[in-house]
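So this first bit is one chain, no partners, the form predicted on its own, shown in structure tokens.
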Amino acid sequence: MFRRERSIPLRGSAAALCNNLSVLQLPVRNLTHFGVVHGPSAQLLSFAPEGLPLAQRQLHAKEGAGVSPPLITQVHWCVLPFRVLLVLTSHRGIQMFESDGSIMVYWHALDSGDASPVQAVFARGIAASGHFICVGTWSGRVLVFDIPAKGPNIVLSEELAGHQTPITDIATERAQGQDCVADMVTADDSGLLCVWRSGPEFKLLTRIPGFGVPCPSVQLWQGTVAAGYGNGQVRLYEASTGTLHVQINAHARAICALDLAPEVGKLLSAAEDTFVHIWKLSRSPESVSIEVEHCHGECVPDTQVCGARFCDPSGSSFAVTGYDLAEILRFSSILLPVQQKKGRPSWPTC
């Protein structure tokens, strides 16, 4: 069971735009760092547990050529072995920040040589895979930057072409040195999913075909791949061979946000429902098959969800942003006995 906790201020209010949330948290400092877009500009806060904001920062996307300044279409912080970077994409192109946002420390332009007149050109979709960090791109491309220890001495080192209209998010996990592991996956428009084990050179291993609605959304879990759909499904597959394993029909409208605890294997979807449902994955002993168990259901009166994320790798609590909602809403997990035993209360697992 959660708890609404208080509220985060905004300066201005989340865009309509999925996945619109990134929370990086710092253990050792007690902060957590959320950062939100509002149109050309996004918003970074530092929140520690007494329950006020420490910092606010904005940053706003570079122009480039263009009479209106660049709208932002995502921000993600990426945690790398070596350094953590802010990730800034937009219609112009690729910025990378040191993790305050204070430096800018890399800009990659956008070629829109290939684009008709009419097309919008934009990148969107980040993760970092190791010393990379992977951007998606309105051609259906990723470009893979291989990122220095420190320094601003950053590459384009390969682009990925595995997908035919734009890329809507991208999702990795460590392959902890196991060869020929599945570890990053990468969505489109279409729905189409294609599986990537990385290294000095990725390689494609799998497509998983769409079925006609976009998939906004998309996390990796011990090797299996949980997509968020335009219909308001949720399918699990098993990444190395595209099979199907549960299909969640979790909400009413489109999903816009997916993120996963891996600590524990709890997954979190949102969705333009106004709802918010925490789910428990497992791994069958018997049969090697996906479980899923709900855990949690938040609903968000009268606010179109656009954003909503983990704030610790256990799952103890979560974050949500809304459509021209001017504060970041937080809820935190309760403990309640479910029953009585010998005296001593007997805790719910999920």
Contents of the next structure:
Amino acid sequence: MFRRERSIPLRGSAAALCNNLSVLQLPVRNLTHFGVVHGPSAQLLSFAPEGLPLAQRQLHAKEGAGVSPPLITQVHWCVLPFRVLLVLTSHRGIQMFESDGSIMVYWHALDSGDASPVQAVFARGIAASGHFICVGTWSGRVLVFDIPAKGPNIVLSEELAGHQTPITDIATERAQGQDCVADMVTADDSGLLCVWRSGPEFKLLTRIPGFGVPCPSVQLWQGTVAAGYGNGQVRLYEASTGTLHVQINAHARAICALDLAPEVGKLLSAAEDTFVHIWKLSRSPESVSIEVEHCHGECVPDTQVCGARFCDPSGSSFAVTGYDLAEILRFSSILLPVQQKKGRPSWPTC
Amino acid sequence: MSVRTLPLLFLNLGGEMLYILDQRLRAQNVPGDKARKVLNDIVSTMFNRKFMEELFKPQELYSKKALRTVYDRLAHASIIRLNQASMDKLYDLMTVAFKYQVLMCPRPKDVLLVTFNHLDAIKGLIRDSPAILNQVDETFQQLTEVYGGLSAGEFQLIRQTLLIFFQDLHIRVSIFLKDRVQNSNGRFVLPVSGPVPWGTEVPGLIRMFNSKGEEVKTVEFKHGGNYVAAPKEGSFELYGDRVLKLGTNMYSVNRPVETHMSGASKNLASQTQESIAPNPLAKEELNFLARLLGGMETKKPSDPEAGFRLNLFATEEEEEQAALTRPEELSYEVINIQATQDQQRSEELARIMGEFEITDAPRQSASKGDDLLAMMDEL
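If the one shown is the form predicted on its own, what is the structure of the form predicted together with its partner chain?
Whole complex next, starting from this chain.
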């Protein structure tokens, strides 16, 4: 149901981090941007379908006091109402660039004051929420930056306390309803999830406790939290109450990435077991429970996957990065007509 | 990344080194008492208390080059002599083996079981020496103290740090190729069958619950692999069944240890960039070496005639050939030292160098500084 497309070569292999692929879809310009962390550098690529990569750029973490070149933990595009920024987190701090990575517009150095000598200090976990960008840190604090419509006057507006262990991932979505405040979920190394309502001040709504394994990746869709765990499970919770609705024994190794195609409710999970799975989420209108259907599983042979993203809003194509792999693997769906009725094919639900 | 990675890296690589040296000593028919002396000397140097103290201090990982210098010193803490080609090959085998073990760990915490497998085997190699056995047991205690209480998240960070250290290393090892553990392009085979890690369920099940928490539906799906449940958890005690085979001696069957000097990575651009850029870490790496090697009490052989050459290759011709044909990008260049202006550091290095045995005739040189650089170049 999916076929391999031509891979995109990378200058440097992907590092063994979680959520190690960011994709910015620009359908109007028929372009896709990819971002991958190599280690001390991150690589940005622009890609047009059927063409060679159009542009490449390498970014490095800003140096600071320290012994070795700082390692980057994540690179991610944040789509805000009036602009798109590229955020890069490292063991020194947080850098924000214009979306093509050409100009750095903001730098925030991490404060390692509270850290004991055995603690690694870093920022990790990036998401846009309305006109805010939220970034997680090693201490569990989530930094909320207020982003103006243009220019570099970015301000740290709030520090959210809810976690005690390093943040792994943050997910947001625009809330359904009249008030245009987005909802947010943060995850950490202990598996704890915090659900927030954003606003001039963020409010903690629910805490969903962990169970002894990290939660490296999390997504939010129509009030449903989708969380991927270090023991290979995907769990779906009701965001407002924290109730567990679905538990999937999805993978045989730690999950490293989740992605959503929100328009169609498709969830993608990727893990170190070399598999990528695609799931269809739905809410039945009568009951308030969440249902899940498995659509597709893809094995990426001999590859410890470290990043995976949908490449189009309908979730019919996705891209994957793997540890030590110096290319981005791409897959796109081959939809075959199931039945011919009056000359019109009907497509499978997934 | 994690500042607790060095002890695990050092002990596991050291373990692999001992496996290989043990195999070569037997392959070269070295008499039992000499072979035992070699292993005893290396193990007692490795597990020396002062050295372990330095090792266990929270610190970031240094480069592969810096680490190789430590193993070179360690190997020569015994009466064996290894020339450059054999030392290169030894280090290649050590690093590829441990990279494989880290990659294949079912859970991040299992890297501790791999370490315990190495320690168990080391104890087997030196079982006639109770004093050294005690040193190893003490290190075991230290490992349990430092790592026993770490969370899954902290182990995940350690694992990621180790994998970043080993990134882009694709040297092919004959034994791995024969056992189908490595592909011909140097990438490791990742099986999609076998037991799942302890704490993970076999994939294939979707369970759905209502808002009261009652299970209302169960659906199976085809996940593509062929997994079974984990039989039991490995033991983290001083003695116990580790269950995991990673880190046990794969050279105990008498098999030749060849490596293929393939182009390690297709991305030569990134490789050369790393080697030609001036090394800003030289200072820090020197300090690291000074600290670590300072704690390593290397003994001078009582009888210089007792020293003998160990060859990692089947013949001397092969060894010479390997030295000549080693690809540029895989050479372990010595640490590029800028002029050592720092008086104190020079003195400290001089003290350490004083403990090293110099096999060649002393050079005629104008200054002490030149001597030091020259001697470091010979390492």
